[in-house]
Every structure is written in structure tokens, then in C-alpha cells.
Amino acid sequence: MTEPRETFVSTPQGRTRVWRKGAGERVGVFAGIGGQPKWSPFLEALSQTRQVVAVSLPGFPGGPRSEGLDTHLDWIVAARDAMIAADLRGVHLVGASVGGALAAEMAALWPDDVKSLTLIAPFGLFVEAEPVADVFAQPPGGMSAILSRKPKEFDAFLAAPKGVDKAEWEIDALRARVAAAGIVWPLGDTGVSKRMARISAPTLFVWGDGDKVVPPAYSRRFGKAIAGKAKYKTVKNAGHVAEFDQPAAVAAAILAFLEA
């Protein structure tokens, strides 16, 4: 697996990393909890037939600091700034988990700029009868166990990349967790339910069958609320980070959706 082309763009929040690889129609990607510390098998699979553009959001690896983002509106504007700087208007947009919460906002508030939308177990809704799990209240070392069916492998993915100081990386990883919590605070209800009807793009909802964080039943709740045509894919043997647990299956589902 070869490395992507790395560039940096300027946003009002600061210097922002953009990874690009592949050819064909562009697919923008907003990563989930932990961000994108390394080029992943999921992104690699997508890049076989599409040009993948993975932009780092504030607080996550490769992104600017997020301390000044105090409200959900601040996060929406920051995501929009990153999207514009990475030249992602009018493309297919993929968002996972907390990145999915922001991708949904892009499609709701700027519908003409999202050609299609794929949401992989997005945050954004909260139903008392089926509450989302508080990922950030897990005991030390417990976060990966609730996120992934492969917790040891997921821990390794989130570990310091080659050549990066481990002590400094621990600080970066903490900032990423704080950023993820800030996007979906409190308890995952971002208020997006008030805007879901504005989403007109065809949308694919992807969920791991073993998601312990956002119940798979939320897939239909999201789908029924949007104006665009909704499609659904349940991925077997996958947890909340389905794109990590089953990268080939998730990429195949997205590519089939884009072909259709």
C-alpha cells in the first residue's frame, strides 16, 4: 500500500492536512473518533476507483487546534472551511461517526455542494428509549473495546505513526478525544434532526451489526428524516468503526452506491 499525496491548506482555524490518492470522481472523507492518524485499508480500497480526498478536521491528527470551537455552530463552520479549502464542493461526501455528524450538516445546510452522502454510523440524534453510549466515559483502555470488534488492532491504528514522538502523540490523541466529544456534546444530540429534511442528496447509511455506540436502529431514523433517497447497508462482524473492522466490505458498499 503506497502513501497518499500530502498537502496542507490554510483555513481560518489554521494549517490543515489533506491526503489525496486515486483517480476519477472525488470522494471527500471526514474521519470519525480518533481522526485519521494513518492512511487506512478503507481509504486505500476507495482509492482504487475514485480520487479520495481525506481532510483533517480541527483537533484531529493533521488538523489545527480546536480549543476555540465552543458551540456546534463553530464546528459546522470549521468543517465547512476545511471542505472549501480542500476543494470538496460538489463531490461525494463520506462521514464516519463524529465526522458523519458534520457531513450531515454539510448536506443539510449546503445541499448543492454534496453530490451524494454516505454516513457510517453517524452521531447527531438521541432517543431516550435507545440511547447512544457515552464513548468518552469509558475506563482507561476501554474506548477501543466499545468502538471496534478488533480493539487491539484499533489501538495499534491510533498509536503514534512511525517517526512521531510517543509522548507528543499522547497529547495529540487526547486533543482528538476532546475534539470528538466537542462535536457531539451533549450525548450525541447535535440538533441535526431540525435540519435533516433539508438533505436532498441520495444517502447511504452504513452500520456495523455489532455497533455498541450508536444503535443500528438509528439508521432508519436518519433515513426517514431526509428528503433524499435513502439506502441502507448493514455490515456483518463490525462495530461502530465499521470502516476499520471491515474496510473492504464498507468500501465495496460505498462504491456500489456511487455506481448506482
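Quick caveat: nothing in here was measured; it's all calculated off a predicted structure. Positions refer to the first chain, counted from 1. Basically, rigid core = biggest C-alpha set you can superpose within 1.5 Å across the two forms. What changes on going to the form predicted together with its partner chain:
- After superposing the rigid core, the Cα of Pro140 is displaced by less than 2 Å between these two forms.
- Core-superposed comparison between these two forms: the Cα of Pro161 travels 2 Å or more.
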Given for the second form:
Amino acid sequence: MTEPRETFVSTPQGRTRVWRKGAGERVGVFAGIGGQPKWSPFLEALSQTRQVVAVSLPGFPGGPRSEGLDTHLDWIVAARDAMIAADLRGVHLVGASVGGALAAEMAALWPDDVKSLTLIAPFGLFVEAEPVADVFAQPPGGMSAILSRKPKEFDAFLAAPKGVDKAEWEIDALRARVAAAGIVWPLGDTGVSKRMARISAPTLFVWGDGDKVVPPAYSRRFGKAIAGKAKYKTVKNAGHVAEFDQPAAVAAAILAFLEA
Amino acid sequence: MKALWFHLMPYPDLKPDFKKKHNSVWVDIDPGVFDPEVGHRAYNEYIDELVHAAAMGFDGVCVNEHHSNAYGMMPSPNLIASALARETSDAAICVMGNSVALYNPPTRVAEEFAMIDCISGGRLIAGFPVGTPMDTCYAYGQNPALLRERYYEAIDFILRAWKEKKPFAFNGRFNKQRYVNAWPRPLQQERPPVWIPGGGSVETWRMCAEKDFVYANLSYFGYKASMASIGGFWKQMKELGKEPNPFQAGFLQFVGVANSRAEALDLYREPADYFYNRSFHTDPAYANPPGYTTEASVRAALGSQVMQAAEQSRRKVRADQSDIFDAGHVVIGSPDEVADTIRRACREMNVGNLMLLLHFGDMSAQLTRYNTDLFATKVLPQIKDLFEKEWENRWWPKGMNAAKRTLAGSTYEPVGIAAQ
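Now that you have shown the form predicted on its own, what about the form predicted together with its partner chain?
So here's everything in the complex, that chain up top.
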């Protein structure tokens, strides 16, 4: 696995990291709950046949600060600005978890700018009978256990690489959690249900069968409400971070969806 | 030295197997545990205890705010404070305090505090806590990333509402209001003293130092745990070139007085055990939502010895809860022993406001009275003089001239007009 090409673009929020790798049709990626602290096997797999463009949202590793973002509108505008700066208008868009919540908004508000949409266990809805878990109220150091089917491996993936200042790395991770909370606190309901009918892009819903954060049944709730054609993929032996737990299977599902 | 009698108002009837059967006393506490008749008795008993403390010569009576919490039954301390404003005549009414970030618009807090100040004849101490994560982010659903900013804005809002001579428009980041017009106005002009109950955050120390607020470290783990946080506050004060007036700092201490240490152990072991092992059964999952502790405090904790010491002492005292008395979570002993410990702790920390929990856990009314009376008659006289000659206390309610005060019940005509 080789590293991606790293550039920085400027957005109204500040300096924003963009990782690119691969050739072919562009696929824009909004990362999930911890952001993209490292290049991952999932992005690597996706980059084998497509050009992956992973842009950092405010607060997440590589992104500008998120302190000024007070409302969901602020977050939507920031995500749109990142999309424009990374030249992602009109391409395929993939968003996971909290990044999925914002990717869904991009497709709802600017339907002409999203060629296809892939949502991996997106936040955005809340159903009382089948609630989204309180992902932040976990025992100290226990967040990976609710996110992943392979918590130890996930912790290792999130750990500071050799030669990097550990304290700064931890602060980056904390900022990512603050940003994630900023997007979905307290329930995960972002109000997107009012706008889902505006999503006209063909959309793939990918869900880990063992997602303990956003119930897999939400995929149908989401899919039925959009105007575009919905497809569904349940990934076996995967938790909320399905793209980490089963990178090959998730990437294969997305590539098959893009082929179709 | 100012001594304030502080009530947490715990729910007194948690069963011995509470810890085994329930996840937490806070946030997700089982509503079925609450018996309203027990609540009825407890509230009335607790108000009586506060009123009695005021009559026994404590300088102030103190209440605070918690939500979905069985060790603190005051979601609205203002309700209790208004009763105390009527039932006491000289003690300061210390509301410690209102979690102002939770109230939009914060006008409500400006109004209610002004009411308490008027009713009490200018005896209010206005406390503004940011509030614990359990109370604010979980029980009240506030976004931790924005809580502190909301908190600072709400304090500015309230202080301005008390100060301005005309209605004004407030165009804040979170609060937008065309007409801010706090009516009634606080009796103490331009405002009641402001005290900030806090843990050990850099921002809180700095705000208190800059804005001339009292910093009160409210730890349930005694003066040894408070020491590092109070030290952090004084360090901040020094850096800003402010004088170390002990009346600008306070701390909370559980105390159990008896005729001897042996008797104290015998009397207070059970209520202390009830507090630490039953009603303080909390879930750490609710303790640290992302953004509640600011990046500056996280950085300071990584880089500063003071912050590390504060954190370590917190962890340490939490670790040996079996040593409730030896570690000083609860100071117990004869009146002389207690007075000696308190004098030394206050001197060492340079703190002039002592907030006392003389009721804790499921302590009976009888034992609470015993503890209160022994403290008032035998400990208080030994500590009262501390700092009084050396320092001016600018953070205490000014109050109305006693001769001008209307006392509760004094305007009441026993025989109504109709009967006449």
C-alpha cells in the first residue's frame, strides 16, 4: 500500500487536506466518525480502479478548525465548500457515518452535482423504537468496541504512527470526536428526513450487519424516502465502521454499484 | 472566614443493592426508584435543616443544581432558595448555582435571581456553573462542543441585564433577543456577588481571575483533592497580577463532628458509605463527552504540572474510596481536631469561603442537627477569625439595612377585614 498524493486547498473555513490516489472516474470521499487520520485499506482498494479524492471536513484530521460551526447549516455549507475546493462537483460521492450525514445533504441540496451517492451507515435519522446508540457515552477508551467488530485492530489503526508527536495526534483525534459530536449531537437526527425526497442520485446504502450504532434497518428507511434508485448492501461481520472492518467487501460493493 | 452550610439534597432511600441493580445514580437513574412521599419528607426536612443552620450562625446557606440525579434533588435550586429567602433573615442565600447555558433566553435566570435578591433583602450570592457533563450534555442534551461558549455568553447576558439602565437588544451567537429587560432588578447594585463553582479547568480559573468572580472548587473528595485546583487558580491570579485575597476562593468539604474521633467514626461511617458507595454510583461513560473539556485544558493537562497534579489527586482519591476518612474526603473528629484540620487546609490553600456538607448520604435529621450544632457552637468560633483582619471581603452580599427590612410574616393582619 503506497501513500496518496497530498495537497492542500483553501476553503472559507481554512486550509483543507485532499488525498488523491488512483486513476479513472473520480470518487469523492467524506470519512466517518474519526475522520481519515491515515490512508486506509478501504481507500486503497477503491483506488485500484478509480481516482479516490478524500477531502477532510472541518475538525477532522487534515481539516480546518470546526469551532465556528454552530448549526447544521454551518456544517452543510462547510461540506459544500470542501466539495467545491476539492473539485468534486459532478462526481461520485461516498460518505460514511457522520460524513455520510453530510454527503446525503450534498445530494439533497445540490442534486445536479452528485453523480451517484454511496452512504455507509450514515447518521441523520432517529427512530425512537429503534434508536441510534449514544456513541459518545461509552466507557473510557471503549469507543472502538461500539464502532467496530475488530476493536483492537481499529484502535491500532487509530494509534499514532512512529515518529509522530503522540500528544498532538491525540488532540487531533479529540478534535475529530468534537466535530462528530457537533454534527450529530444529541440523537443523530439532522433533520435530513425533510430533504431526503430531493436526493435524485442513484444511491447505494452499505451497512455492517453488526452495526451497533445506527441500526441496519435504517438503510431501508433512508432508501425508501429518496427519489433516486436505491440499492442496498449488507456487509457480513462488520460493525458501524464497515469500511474498516471489511474494506475489500465494501470497496467491491461500491465498485459493482459504480459499474452498473 | 465565611462558613456556608451546603445541602445537596440527596434522595435518602436508595436500597443497599442499588449499586448492583442499577447502572448509575445519574442520567439514566430508574424513575421507578423515586417515591414522591419520600421526596415530600426529604424536601421539607432538608429545608428545615438549612433554616436551622442559618439560625445557628452559619454565614450562608447553599444549594445547587443537578438533573436526573439521585444525590442532588434540586433541578431548580431557585425554588429552595426562595423558600430560604423567606425563612431566614441574615444568612447569605448562596445559589451555587444556575447552569446558565441551559436556559434560553438566560433572562429567566436574571429574573429569578433578582426575585430571590429582592425577597431576601439583598442576600443572594449568584453562582454560575458551566454544569457537569451529566447535567448539561446528557440530561439536558446540550452539544458539548458549544456548551462553554453558550455558558460564557449567558453570563455576559445576565450581567448586562442587571447592569443596563434601559431595555436593550442582545445579538449574541446563541441568544438573540430584541428586548432584554430584567424586571425585577436585583437589590444589590450593580449586581449580586458572582461565584463560579468549578473543577480544574484553565478557562474557569482565568475567567474568575479576569472578571473578579469567586472561584469555588466543588470536589466531593475533600481539601486534599481541592488543593491542586485551588493552586491552579492562584497561579492564574498571580500571572494576571491580581492580589491573592482568600475571600475570592472557596472549597467544599464534608465534615462530621462528634465528641471524639472514635465517636465520629461510629456516627458518620454509614452516611458516608451511603454517599460514596450508593448515591455516588455514577457511570464514567457520561463523564467526558467530546468538547466538554476544552482543547486548552487538555493541552494544559498534558503540559502543566499543576494540571497533572490536579488530575492525579482526583484519580488517586477516587481510587481509594475505602479510605473515605483517612484521605480527607470527609473530615471527622472532635471539634478541636476538625477546627485544626480546617484552619490548616484554609491557610494552606489560602481560601476564605468554606462550603460545608454537614448532611451527607442518608444522614438522619437528628444526626444532621447534632453535627450542625456541634460545628456551630464548637468549631465555628475557632475558625471565624481566619483572614478577617488581613483582607477585605468584596464578594459577600451587601444586604439591606436591617432596620429597613420587611421580615417574613410581619405585614400579615391576623384578623381579616371581613371578620372585622
